[in-house]
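Have a look below at one chain only, the form predicted alone, in structure tokens format.
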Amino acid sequence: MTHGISIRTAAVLGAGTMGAQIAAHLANAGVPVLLLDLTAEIAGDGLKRALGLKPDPFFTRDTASLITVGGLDRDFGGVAAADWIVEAVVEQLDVKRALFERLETTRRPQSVVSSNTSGIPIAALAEGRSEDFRRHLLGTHFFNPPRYLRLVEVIPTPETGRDVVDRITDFAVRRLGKGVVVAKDTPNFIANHIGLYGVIQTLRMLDSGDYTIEEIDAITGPALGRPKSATFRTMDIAGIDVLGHVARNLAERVPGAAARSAFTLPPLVQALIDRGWIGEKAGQGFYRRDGSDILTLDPGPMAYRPKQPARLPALEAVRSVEDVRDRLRTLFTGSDKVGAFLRQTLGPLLLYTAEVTPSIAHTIDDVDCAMKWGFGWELGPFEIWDALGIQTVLDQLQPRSIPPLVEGIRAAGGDRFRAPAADPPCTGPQLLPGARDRSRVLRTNAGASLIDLGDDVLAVAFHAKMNAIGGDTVQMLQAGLKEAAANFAAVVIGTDAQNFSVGANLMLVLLEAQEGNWDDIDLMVRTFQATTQAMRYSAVPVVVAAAGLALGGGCEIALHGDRVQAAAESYLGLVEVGVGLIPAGGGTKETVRRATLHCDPRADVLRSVQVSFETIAFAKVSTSAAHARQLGYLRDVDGVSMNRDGLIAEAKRVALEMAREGYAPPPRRLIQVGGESVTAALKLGVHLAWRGGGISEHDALIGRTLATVIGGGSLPHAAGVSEAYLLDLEREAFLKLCGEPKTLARMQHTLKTGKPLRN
């Protein structure tokens, strides 16, 4: 087998919507991009069009640094020092093969070609090249935004080298942090090929005239394990353009009448084309915004109304249910107007999967990844065939004739596709449930367990609701830091959920506050306080896997790690000032230690901890662990992992690695603040922010409170000043907060609403 080069450089082929994405998301992994289209201009203006995406395709401004744009005119050249070379232009045929024989005599032998089509055959873009090309071309169909979806889709003809399909599914997995799935070369593949199935059953419901847009969404939303965006919503995403065009795709490729029929859009999907009202590039689709308000389309005049809700009793009923394979049980044998619904839009797609899976996909594995990692379900079809059985599916709908791989599992005696017991695909190496079922739970309560992960190494698990940060979660942090000082060499804090912590527990808080219990509130402060020292002077490393959301104090526990292992997505913020308080779990102490940690104790130090201030004061959020690094909340020493599914493996190889170096607590050294200079400069800022009117009132009090801790309280002048010294002043501030009117307002706000309110 003949290896080929590694992937150091790239070119993308076409900046448009898709190629201009997958260029920042290489650069995102650190790749120097060659991006091209037609003249330099052209590519130039892709890219600016990209870097004014949201949701941005960049993980921070300085990535777009990486790439070079060029003009197919003159610098086509350049792709022969790339070692992957991604075409992105136009869908179609004609257009690829021509530029595939320009690429023939430029490449570099053995470098990959890869096609980022959606329906396009691999085998037709190969025909009349040479060997080593076609050994090297594949499909590599990225999913909108590159960025934020997981799948992609890797599609060999039978000429591409299997190593050539290896070494592009590493890379995009380690380097990319995707989720992989190896297609046949069958229209639109896997995902687009069932997804638009499901789309097209529901279309037909809304054509039917019994369900509204708004109902629709309510039902194929996060009630079944599905984006917020449900159906229509996605769809002017997604662009109703787009979806015309796929399903013309399939319908003309997809074998047989029957099935060709199965792909035929309603008319209404071309009216809106034809009007121009092509999802949210236009500005309206199937919904429409004016101003402030969500208008919905109304079908049948055509026209546009006030947003109505959805009132469906079956889905308030099942609100409260967690577990979505419960919530799908019942809502699918229902009698209501849901469980119709589901009976001929879900039912339809489980049948129509199983029957076509043989001939697009390896395994149902592959089904279920693509469905998840493209369309972010949280369940895949044949999960969702599981969770509701076989039998039972089959009896709802009395399909006339049963898919030869349901009839099989049937025969068998079976009513599921897996066993009860079978890890869920597309996980990846979670090594924490893994840990669990080897009966290495040390000890557990309702926030979060201590779990024995071998080599010495000992994992404080979170698993409360969204990891909000209670008495349980601080518990048995202190469990474990104990337990490891005595019997292990390290220590990983991390969670399998999405989110690592969204902070402190807010109810517990506010309901102390409103009560007026002072003593109570002094005490879970102080508590946590000692739990984050404890973090930072531990015996043995601490290592904390963050990704998802960290904020308040689920940041607050990160900065006090001896490293942070971040998954790239990962959102990190000391978000206290939105809900009226200050950080007060060593979050405003940690900030200005580091700020002020290298400033020479002679020098003003006003500068340093004025970019500190402002990220607490502002709330500042990262957008990545990239921007996390530029806020200060990571430092250079902590990492990255791009995939998510190797983010404990990750943080538990640097906590052995610190533990074998020799590991040793940082020593305790005093944090240099301003004193009262510091403190009058920043609140002079925060009133003559008041006085602009770019903050409130409310706003003005919790900055001169944040701007007395930070610069030291009442010291007259600059001084080096403990840790103890800053955590009683920000536990002070706190409490002080606490006690007002306006802060107990907002936390009553976002507890109700999930949104910050401005009093």
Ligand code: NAI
Contents of the next structure:
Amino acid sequence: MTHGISIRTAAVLGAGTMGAQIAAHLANAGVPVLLLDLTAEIAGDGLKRALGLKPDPFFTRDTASLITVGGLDRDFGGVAAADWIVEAVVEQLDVKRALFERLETTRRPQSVVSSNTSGIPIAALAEGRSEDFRRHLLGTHFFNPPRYLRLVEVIPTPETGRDVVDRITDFAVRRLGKGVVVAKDTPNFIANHIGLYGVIQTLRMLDSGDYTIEEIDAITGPALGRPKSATFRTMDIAGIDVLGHVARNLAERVPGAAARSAFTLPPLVQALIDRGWIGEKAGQGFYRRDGSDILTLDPGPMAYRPKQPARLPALEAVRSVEDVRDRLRTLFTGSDKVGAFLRQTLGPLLLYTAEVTPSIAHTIDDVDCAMKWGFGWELGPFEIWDALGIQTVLDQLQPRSIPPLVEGIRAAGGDRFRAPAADPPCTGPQLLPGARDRSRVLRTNAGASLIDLGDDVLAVAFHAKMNAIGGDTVQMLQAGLKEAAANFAAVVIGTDAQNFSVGANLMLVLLEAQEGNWDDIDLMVRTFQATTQAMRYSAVPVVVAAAGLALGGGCEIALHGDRVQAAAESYLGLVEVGVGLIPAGGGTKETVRRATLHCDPRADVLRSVQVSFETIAFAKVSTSAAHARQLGYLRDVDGVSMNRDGLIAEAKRVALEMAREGYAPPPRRLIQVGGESVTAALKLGVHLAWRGGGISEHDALIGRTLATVIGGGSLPHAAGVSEAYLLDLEREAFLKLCGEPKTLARMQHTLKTGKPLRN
Ligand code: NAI
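Please give the corresponding structure for the form predicted together with the named molecule, as opposed to the form predicted alone shown earlier.
Whole complex next, starting from this chain.
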């Protein structure tokens, strides 16, 4: 689907927080960008700041080369080349209008102009502009940070061309990987309007003095299906001044006195803004970092005190409840402090959302998606209504008036906004079919399922916790490869979860190692190796759809796909060294194979394997799919999907294309290894790093073990060896390291904390 001319080049006006990062993300999508600010120097500084930001707005370091900086003073003519001009200058109507007036004569007809304003009506920006300009003008409201937050609100005016809306929506979804919601041109659009309403209700609870900042963050975080940063940490990150602007704008502009007073900031927030304690960028806000400690604001004396962990038994009680809907139901009706909190904050939020939705959005789906994509909520407000049940909400809250949207459903005898079996909004196409379509599931166990994707393509869908790879996952992979070879044209391996896989189930390895069950570990590794080899030599093409984390064994699965189709946000890494091991599911072997594939045996094998050695030894994890390519985890033939929702379809398309082109498994070729001299050289590097104090004694041991495998064991000279030979070396090294107490300590530590231990 394309609409009019496609977007090949862009210009971004304003190189501040948003402008520079929007430019970065356009560059991530491969679009050359002209980034302008008052002067070229200011724009250059803006770009430099973006290059230093964490999390990184750029996929790779060299992505920034697609951005050209310039000044609005001298380089304005350059915007004539842009198909899309994004305005992201200061939030002042007169400044934006003046800029648009200049654009009138400079922009190319048909080029799209959009504003990133968070609160100025788009209609006000259209005033005084020519017809072609108005037809091509709309709001595109990105959320900070634009690379990572999915939501873009697209705001047309009545005069914006339908094709223009479609063109920008299509581009934002497919090329920028965004989730687009088309919003009505009302104050602060959808997500900030609803989100701020909730934040201010919550701030009032802090004002009441009955809850501490820690307690509120404990309630409003993952317990409710919201990000870990919950309420106050989120505000510190986003900037309390930004919150102030948005709230003030809403308080001035929303219709109705009651709604306006709902957006009046509590005095505490104003006090923070007056003092300049506006959050992370000022070094302090609701929290302050003090060395490695975090201090918390005590709102009474306006001073910081040590953090006090929240003790809320109701939250403890639901900690093990997996489904957020079940947690919400229990918490919302609770007779304790948490229940009271939710009825006084979430309750009014639900009522208010139902009240304003018809005027700010086109559908309830749009509202739910805006909150899920813009604020990282697991459930949107209408999904929460349905989780609690309309009648329960009304019984608990006893509101003075019932929103017409709710009344309409009750009048028809309903208790929910959506049917229980309806697909949840904005989750994208799922591998695992919904309840109505179970016939497509051919087999299933606790780790994975085989799913008929249609068109003769079989999917192996992972669904274990964090997709840790255990016996059941491996068994299902093998079953899938067998099934596909007999009855399908191709295989796709993927998941509906955020993360492809965090790697092998360490707990299993640790337990066996502690018991000294070496034969069991040996069998486990052998089985995994046989599985990745079966992928590689399967009679039908195997495409791995990687997304999010693909670590350790998960990365090894990706390395053995005939192709990988990776989501742009893919974090691949052979991280085994972090837990005191080396990759032994074929990962080390595959790394050597790739490194020496085109290497002349008489030439320097060391040079070819040095980089791969370091990638494994330092357990490097890619920060994007593009970066994974630089690290060698992805090849040039592997594909990248900017939008996660399109990933499986794209993987399936690639798989079918390979099948149609007459797929044959790769020939079994020998792998070039360097022999003893390469091993010795790699070991020398390890020794020097250890002597220099850069790595621990145990790191050095692992490094030497890895060097031996990569060099090809005890071969006296360079030679071609079979894959089986290298797999044996990998496995032996793995077993040997499993016998090291410090390796066991690393595994234990990682299982407990999720972080590596450098002992
Ligand atoms: P910022 O203050 O970081 O950057 C604004 C840029 O505009 C600066 O680089 C400044 O040099 C430039 N500028 C100042 N006066 C100018 C003038 N007369 N002509 C041209 N340029 C001028 O602001 P930020 O945060 O990047 O916001 C930009 C736009 O994005 C605003 O409309 C804001 O409402 C919106 N927005 C901001 C978000 C945020 O979280 N910061 C989120 C979503 C939208």
